[in-house]
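Presented as structure tokens, the chain that follows is alone, the form predicted alone.
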Amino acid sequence: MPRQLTGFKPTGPLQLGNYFGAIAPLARRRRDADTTAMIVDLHALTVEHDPAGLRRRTLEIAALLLAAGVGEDTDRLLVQSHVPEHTELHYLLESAASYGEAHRMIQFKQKAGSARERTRLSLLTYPVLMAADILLHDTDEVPVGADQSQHVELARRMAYRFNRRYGDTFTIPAPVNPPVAARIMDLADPNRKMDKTNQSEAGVLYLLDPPGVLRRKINRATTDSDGEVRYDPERKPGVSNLLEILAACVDGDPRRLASQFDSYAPLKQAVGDAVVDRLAPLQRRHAELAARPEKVLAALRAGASHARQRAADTVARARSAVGLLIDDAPPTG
């Protein structure tokens, strides 16, 4: 059974793209894979943040994942900072990485821009931490979109290099293509991906948005002026995005669904109904868990405890491989 790892950064409220691109597939894969969901709170420290907000968002995401069936009745949901082996392996990997590798990461260039003197050092090195996240858990598969594929390739490259220099230590992870509709676009600007950190919330469908808010955002979604409902992402990105969202909600095909509508108003009505119906059970379950934070915290403690057993073995292999003295073994050589 392959081991699969998915990370969620607590830098904003989860949105519909997160649900269809990561949460729902992760819940499904529980049947045929050893799946782990990790809230990567250390990654949130790479930028300016509110400490109280980070703690609140971490708990909210944990409750949403549990509400979706991820980690429920298992011990496969954890918070990154609750497993200190992540940071230990991070340093060991930094000692085998180069400045050039980290500096070439596209997200560092995009986020740092021209203000690199004021940019946090952790933003430069966090791709190595992401590699540690992956390699620590002997991960076979990493579901990843195009915007994160460079980081998985770095993890693969570092694992190959470490194994070649120091002996067989790490499992080589493989990127897994995200499912259809994982790249849901912003409703207000269908040429950009829907993202929880978008500056404007008008085009983002958050998982905890009330039904009225969800419908209002969908009714105001950008379309075009020709009035024809047709699936054509290049020429009709707004309409095609609505069809993608509808298809994801009802497990349909966006091209076939297009033939059911002769104008944009009924399409938007159908999308609103489908999104509200799809999220209703998740929102109800989340409300129950939010009222019992001790249950969420207990699940996170169980996840960290389970993860540390495996993580300790991986770190021990890495420490021994690079030549660090193990305190329960006599020195040699």
Ligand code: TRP
The other form holds:
Amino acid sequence: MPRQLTGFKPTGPLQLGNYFGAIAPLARRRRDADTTAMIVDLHALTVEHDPAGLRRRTLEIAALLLAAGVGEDTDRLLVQSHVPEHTELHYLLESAASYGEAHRMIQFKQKAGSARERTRLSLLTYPVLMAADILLHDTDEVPVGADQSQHVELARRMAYRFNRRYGDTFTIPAPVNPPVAARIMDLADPNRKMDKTNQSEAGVLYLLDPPGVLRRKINRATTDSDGEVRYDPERKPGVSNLLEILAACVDGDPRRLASQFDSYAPLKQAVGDAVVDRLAPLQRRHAELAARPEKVLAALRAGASHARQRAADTVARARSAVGLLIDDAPPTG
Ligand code: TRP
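Switch from the form predicted alone, shown above, to the form predicted together with tryptophan and output its structure.
Everything in the complex follows now, all chains and molecules, and the chain you saw is the first one.
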């Protein structure tokens, strides 16, 4: 069975696109695949951040993932920094990657822009840490969107190169494009993906938005002036996005759903109902867990301890392969 790894970066509140793109498939897969979900808090340090906010967000995402059924009684949900082998392997891999490779990454260029002097060094080495995540857990497959496939390709190349140079050490990973359940776009700007880091929050449906806020954002969604409810992402991106969201929530087909509406107001009403209904159980379970953070911490502890044996083995292989002196005697004193 291919081993899979998914990472969630705690840089903003999770939104509906994360839910249908990553969380729901992960929750569905958990029984029949070896999947690990990791909250990559170290990656959140690569850009300007607020320490208290990072800690709060990490716990919130953990509670939300558990509420969605990810990591629930499987010990497969963990926080990256709870397994210090990530950073150890990161360093060993830095010595197997080049500056040129790192600075050619599209995401680095986009995020660093022209502000190179002030850019954190960890933003440059971000993909090396991501490679460490992937290789540490002997991952076969990494389900990622297009924006991350370059990073997974780099991890694959590094594993291959390392194995050739130093002997068989790492499992060679491959990116997999998860079947797109839904292409959910920003409600205010339906030509861009719904994303937690979008500039304006008006078009982003956060998983913990109260029902009234969800409905208001949906009611204000950008449409067009022709008044016809039809699924046509090219010409009618706003309306098609609403249909796409509705279809994802009710497991339907956006084209077929279109015929049920003859104007935009009832469509928006139906989308509002569907989103609120779909998120209600998640929000309820999240509230229960948020009231008992010790339960969330216990699940994360179990996840980290489950991952550590494998992590220790992988790092030991890598240390030995690159020529570090190994002392096998048990520690004394
Ligand atoms: N870079 C990924 C993102 O921004 C997050 C990530 C970090 C990740 N480590 C990973 C994803 C390992 C998959 C596997 O979405």
